[in-house]
Every structure is written in C-alpha cells, then in structure tokens.
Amino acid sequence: MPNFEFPASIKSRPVYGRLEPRKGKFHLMIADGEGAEALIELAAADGALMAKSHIIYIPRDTGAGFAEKLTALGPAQLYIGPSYPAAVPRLRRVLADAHMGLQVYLTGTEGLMGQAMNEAMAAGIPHSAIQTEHRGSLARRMQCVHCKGITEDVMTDPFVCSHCGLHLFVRDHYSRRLAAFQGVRVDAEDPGNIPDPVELYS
C-alpha cells in the first residue's frame, strides 16, 4: 500500500517519514497491519539488518499474510501480538534491557506510532533515533476533551464520543503525552445542531 500524503495542518500534527536502514547493533521495530511492508522493504534495503532486529507486530484486520513474509525474514526474535495494549510489557521489557545505539524504527498506524513513541522517550531513547512511517488504515486515536475518554480507529468527522456519547469535531491539534488527536463538541453552541458524518479525508 503507497503510503498517504497527509495535507498540510498545524505544528502540533506529526509528520512521518520514510524507514531507512541505520547503522546499529541491535533494531527494535513496532508495527501493525500493512506497517509490515515497510519493514520487508526495509530488510530488502539492507540484508543484513533483520539478524540484529527484534520485531513487535500486530497483524490488525491483515490476516496471517504479513506476519508469514516478516517471519520468513529470519528475525534475531519476533513477537506476533493480537493488540498493541497485550504487546505493552514486552515492548517495556525490550527497551528496559536496550543499551546505546539501539535504533527504533515504528511503522503502520498513528494510533500505534505515536503510543510506542511515547513508550520509547520514557525508556530514554532520543527522538533522533526514532523513525516513523504511516502504512494502511487512516483512522485516528481521538481523546474527548470534555470526559477525557479515548475513542480508538475513529474513522467519521464527527463522531460519537464511545465514552460519553457527545458528538466531537475531529481536530489535527495533537497530543504527544496521550499519543492522540484532540476532540470537541460539535454542537456546543447550538445544540442539536449536528452535521452529517464524512469520511477523514475524503
């Protein structure tokens, strides 16, 4: 799948690149979905790479196509999850024991992406050895501003809040600390007054 050329928005929105191939002894990659391809191209960019990398993968709604190609890449280990949330303690266990030089690359999702950055800068691991790349489903990870509650995969603007039920305006402002765009009431000043949900960036 080609990757999506976001338009232009504000600072706070994150901006992904390309995956390249680092200099490092040791890889830790976090993917989900067809966040896969990426990493078989990046192992096509550099043979070498997959015998120093560890994989964290979370197929999504992919099926087992993926997770088959990222193992006949003969990773040092792969970790095959059925959610990010499941693939959390391993993935703090990974870079609990990373030393320096440990190179991250993140790949599918910004739902995905932006939680597993967070859970890297934690550990200590500077930005500039973290790489992104958006694969697959354009859906949003969206926190409610009112009740704080994160709705996941909101694919409509508006949307229902699945915490408390508002109607919320898909906004680009972004939160890092959450790893989640930010959602506001859509009839705040006129009740009632909801327009017809649209596809994002349709």
Contents of the next structure:
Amino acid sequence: MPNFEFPASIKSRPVYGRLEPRKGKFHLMIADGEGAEALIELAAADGALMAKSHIIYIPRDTGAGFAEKLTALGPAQLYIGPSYPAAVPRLRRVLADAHMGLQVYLTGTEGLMGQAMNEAMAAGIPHSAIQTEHRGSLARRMQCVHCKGITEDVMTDPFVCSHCGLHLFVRDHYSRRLAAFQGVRVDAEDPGNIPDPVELYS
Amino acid sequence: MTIQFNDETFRDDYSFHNSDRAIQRFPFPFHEDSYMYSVNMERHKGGPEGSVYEMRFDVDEHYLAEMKDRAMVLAEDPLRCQSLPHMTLAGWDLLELIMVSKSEDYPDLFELHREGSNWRWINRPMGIDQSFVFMDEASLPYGPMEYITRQAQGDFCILDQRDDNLWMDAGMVTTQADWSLDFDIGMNFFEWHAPVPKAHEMGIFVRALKFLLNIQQGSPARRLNWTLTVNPLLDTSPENYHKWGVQKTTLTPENLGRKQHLRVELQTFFRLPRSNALVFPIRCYLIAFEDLVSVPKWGRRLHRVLRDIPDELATYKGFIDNRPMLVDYLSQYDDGAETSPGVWPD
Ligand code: HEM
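Now the other one: the form predicted in complex with its partner chain, given that the block above is the form predicted on its own.
Complete assembly follows, chain above in first position.
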C-alpha cells in the first residue's frame, strides 16, 4: 500500500517521514497494522538490521499475514500484541533498559506513533534517534475537549465521543503530550443540527 | 486612590458592569479605522495616570468578582491550572514578581514583609494574611503559581525558554478566548499558535518569538489582542463551549447593545529572574457595546473595523454569523466623521 500524502496543515500537526536503516547495535521497532510493510522494506534495505532488532507489533485488523512475514525476517526479538495498551508495560520495560545509541522506528497509525513517541521521549531517547513513517489507517486518536475522554480510531468528521456522547468535529490542532487531535462539539451553536459524518480525507 | 469593588457576576445573571471610570480607562485596541494582525509590541513601562498601563499588574473594580469567578472555574475543572514538574521555580519567581509589584503599586491594598525567607503577605481586599517560607511549597495552601494567581486578575502562562523557543509548561487559564491549557500545555510557540489564520504566512510569529526570546529582566513588554463575547462571560473556554456557544445565537438588535461585549486582552511579558522563564499575563477587559459607543470616536471606529475585517479573522474570532447585526447596530454611531489617530478618546 502506498504512503498517504497528508494535505498541508497547521503547525501543531505532526509530519511523518520514511524509515531508513540507521547504524547502531540496538534497534527498537514499534508498528501496527500496515506498518509491518515499512519494517519489511527496512529489512530489505539493510540485511543485517533485523538480527539487532526488537519488534513490537500490533496487527490491528490485518490478520495473521504480517505476523508471519515479520517472523520470517528473523528479528532478535519479536512481540505480537493484541492492542497498543496491552503492549505498553512491555514497551516501558524495554525502554528502561535502552542502551546508549538505541535507534527507534515507529510506523503505522498516527495514534500508535504519537503514543509510542511519548514513551520513548519519557525514557530519555533523543528526538534525533526516533524516526516515524505513517502506514495504513487514516484513523485519528481524538481528545474530547469537553470531557477529556480519548476516542481511538476516529474515521469520520463529525464523530461521537465514546465517553460523553457529544457529537464532535475533528480539528487539526494536535497535542503531542496527549498524542491526540482535538474534538469540539459540532452543534454547540445550533443544538441538534449535526451534519452527516464524512470519512476523513474523503 | 481607593477602589470601590463591584459586587457582580460573570455568569448566570451577568450582573457585571463598568463604572464611568472603567469605561473611560478601557483599553480600546484600535489605533486606526482598520485591523490586521501585526507584531504590535512595545515596552511595558507604565502609561498615563489612571490608565490600565500605569501599573505592572492593574487592579480594578472587578478584582474581587473576577477572583470569585476563578475559584468557581477551578472548583469545577482543576485542569485549568497546571504546572509541569520543572516549572515550580518559575512559579516562585512569579509569586515574587506579583507580590512585590502589587505591594509597591497599591500599598493601601497589599503589603509584603520579608525577613530572609520568612515572608508575610497581606491582601486586604481578599482578607488574606499569609505568613510563609519563600521557596517552601509546604508553607502555602497551593503551589506558588496557583497561590498567587488565585489573587491576580487575568490568565497567566509561564513559558520555559529552551532550544530558541518558548514552551507553555505552566499556566492558570480560566478567562481565555477559546483555547485550552490542558490541550496546549507542553507545546512550543509555533504549535500553540497553529490555529491562528494568516499570521504564520505573514511572518508575524517568527518575528514575535525573536522579540520575546530577547526580553530582559526589568524590561517587560506588552501588546493588546481582542475578540468579541456575547454576555460578559469570562470563561469562554473550549472546555465549556458546548454550554456557552449557544449564547451567541441570543443576540437581537434590541438586546445587542447590552449583551455584546468587546473583549480586550492586555498581554504583558516579563522575564523571571531565577528560572529565566517568561511569564505572559493575559488580562481581560470587557465592555458592552452600549458603553463603548458612549465614546463617539470608539463607536465610529469599531463600526469601520468590524465592517471591513477579513472574513478569516471574523470566523476565527467567532463572530462571523453575527457580524451583519453588529455592523448594523454600530452604523447608528458612525456619522462618517474623520477619527483622530491613536486609541485615546478625543
Ligand atoms: C509567549 C506568549 C504568548 C502566548 C502564551 C500566546 C498564546 C496564544 C494562544 C493560546 C492563542 C490562541 C490560539 C488558538 O486559537 O488556539 C493565541 C492567539 C494569538 N496570538 Fe499569541 N501568545 C503569545 C504571544 C504572542 C505574541 C508576542 C504575538 C504577537 C504578534 C501573538 C499573536 C497572536 C495572535 C495574532 C493570535 C490570534 C488572536 C485572535 O485573532 O484573536 N501572540 N496566542
């Protein structure tokens, strides 16, 4: 699947690059969904990389296919998890042990990259040692500005807050601390007048 | 000069009102008949006697009512006041700046006695007499930033300066023009300004940041910003927008003069001595249109500004739907006469 070209946006919105193999003894790769394809391409670009890599992978709705392909790459360690939150304790443990010079590769959905980026930064990994590449779903992780609840995997604008039930429109304003975009009540000035939801970027 | 503090509210029955004196000293923000964003910054070294620029931290007739409103907002939503762990020192810097400034500028209202680190702070209007140990958090009922900003009008952002940027790492934000501290905390200067239209392309934020990074201790700066608010509501936060947004639709030609307010922010910038952080107080002044037009120059000028302001700004500031009604109302007060340059009444 080709990379999606995000349209130009405001300055708080993250931009993602393309993963490139870096030099170093230790490599940590965190991916979900189609992010697996970016890792497969990394392995192809540098045949020696995987033997020095720990992969944390969440298939999302992609089935078992990618997991098999990642196994075939022969990574030093491979973890396949059911969800990002389930993988967090393990991720923290791995980051707590991080050696100087650890290279971090994040790929997949924006929600995964944003949250894993925060874990890496909190563990003291320098920004310059973290790469990102968006792959797969365009879903957004949204914070409801009213109730503060996070709704994962938002695909439409507007959407319903999974916590307070308000209909929210999807802003491009993004908080790296929360790893989330901002959702604001769409019918605040005209209660009940809720536009039909439109698929993001359609 | 003793201040008569108003008994008034910024919610429910909206009994907020400005005295004649408050109207005369209102910081009208338009120095000409049109408005566009600019790097409008100048030194904050006082101003005409009695004006809002005279003192470092202006205290006016709304002081007690604003502090009550702040306490109510915080009781409902403690996230309006946040400080990242490395910002405590800057909080003490701010506490010192406000206590020293207010006790020097308003000796009849505030007193500060210092013996080494043993300090005693007296805030007469609020009935506070607090002895504490400077730099000892346990000696105050709140952290230093929260303690002092519960006693100071206006919002406060404390910006950490690093990597040639400013980072919004602490704040007390209960009277904001529709932005969220909880969402923006931790962002840098360009990120928190991301939603503003046009100004990025105009190069305003690059130049403004350069100016701010060079502000020295003892040489504060200031600028004005403005928007419009229906009803004298201080808490126009995005957090509560689902409750107050609908009030914008209650304007009619008959009630507009009373309900529609010009909201002006006197924004100041002070370098803090120990932390090298920058503090950004955002002091909000409200005035009903019917009071504003009592100064003929202001009525004429506001009519022309709102009539001609680019749609993008009217949309961002949230009054695009009401603009025709506002311009209609104000046109009654614009006889087409020439206006004098500058913000002051003729
Ligand atoms: C370091 C101190 C400053 C802080 C903390 C700050 C904060 C903010 C925030 C939170 C917003 C709202 C953005 C949103 O829509 O979410 C804003 C708007 C804005 N800021 Fe600043 N700002 C600062 C300094 C400046 C300076 C020096 C300028 C100089 C030109 C400036 C120009 C603007 C403009 C033009 C807007 C749009 C306001 C409107 O149209 O109502 N800011 N600022």
